[in-house]
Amino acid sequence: MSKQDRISWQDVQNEVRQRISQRDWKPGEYIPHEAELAQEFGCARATVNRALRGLAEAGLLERRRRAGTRVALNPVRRAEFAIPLIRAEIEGKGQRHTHRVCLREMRLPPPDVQARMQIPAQVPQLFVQTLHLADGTPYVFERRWINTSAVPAVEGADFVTYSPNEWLMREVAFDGGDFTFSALTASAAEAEMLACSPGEGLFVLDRTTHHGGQVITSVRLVFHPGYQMHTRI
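Coordinates of the preceding sequence alone, form predicted together with the DNA:
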């Protein structure tokens, strides 16, 4: 009952969410079916459907045809996070983003990278190391492999005006990606890059980006000590 006198799907969703949260409807229990709720709330079934569908997508409800809708046993099983876009992330904090290409060469990828990128063996690929800085202090160090047969135009890119990621975002399309978050212990090389002590625990994001079945690029981002990724539900 927000604006008009009509009941909106948001109204229904809020009410249902509250009933779950207050445990009027307990985990595992079946809730009334759509038609019944529609009558209770005085709205169309489609409106209830819209509301419940959203809650099911969020993992709060489990729905099955004929069986009905019930409150999930383990409520809230997924959350969303923002994919870090380095420049946006840094500028969003009011800092200035710069980057420095440390290395750019054709190189034979190690077996694990070759497997992950699903590329033939013994074919050199473009390897780029870049350091991103926020107000001049190291922010994240990236080691990137680029599939040169999928992105031939990359041969002519020097990644000075645009960082590798920015260049790729502008030049090539992609339709999927794999993300792996982990931690590693800073090696001497990484410590020097990120201006921290060797042995420090660092946050790592490995990302592999696809387009049309092909792997475009595979990158490891090693963040500065103290980096945090945040989300809420």
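Could you give the coordinates for the form predicted on its own, as opposed to the form predicted together with the DNA above?
This part shows the chain on its own.
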């Protein structure tokens, strides 16, 4: 195996990131051209291109066609969010996960969901409500819309072995999405579902995921009182 075969884009990215953090390349300073870096690292220019592209997307580099690549003057620190597999999250806390599908039906989404999912009006979609429990105690209540045009196989899913959350993670690829975080006070219905008092503060996560230009699902997760989310930058 040649040296070129052994150098990955991750290796290049790690080295470039280290040079930036150690101020070998200072903010605002242009870095060597891709061809020079490829020669230095002993890898293909495409490998360098992929590494630098990722660092530009992370906000550490600024790339301009014909002008070159420089270290960002004000690097953007981006938080990293993973789409949560609820079962794994609960089991990671040493608790037993169970789920209960409370409602499953085809229905017309409200206008805000239609807009979020970018789907035609008057086209029914699959709507599922699921309660996830940790050691038998309500953990999160999930209201989920699934685009049956994008995921036709979902109509045959029973959601008994796997919750909608886990079924989609297992069966459907995704290449992007968005998160919205908010809070609400528990209504009587939410208080009953999450075994809390009406008016208690609840953490809410709204998320859409998409693949190939189509929205796969839009989901609202309402967590039990006191829930905390951890991420990193």
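Remember, predicted model here, so these are calculated numbers, not experimental data. Positions refer to the first chain, counted from 1. Under this definition, the rigid core comprises the largest set of C-alpha atoms superposing within 1.5 Å between the forms.
Tell me whether Pro27 is among the residues that move between the two forms (Cα shift of 2 angstroms or more, core superposed).
It does shift by 2 Å or more.
Cα displacement of Gly201 between the two forms reaching 2 Å, rigid core superposed:
No; Gly201 is a residue whose C-alpha shifts by less than 2 Å between the two forms when the cores are overlaid.
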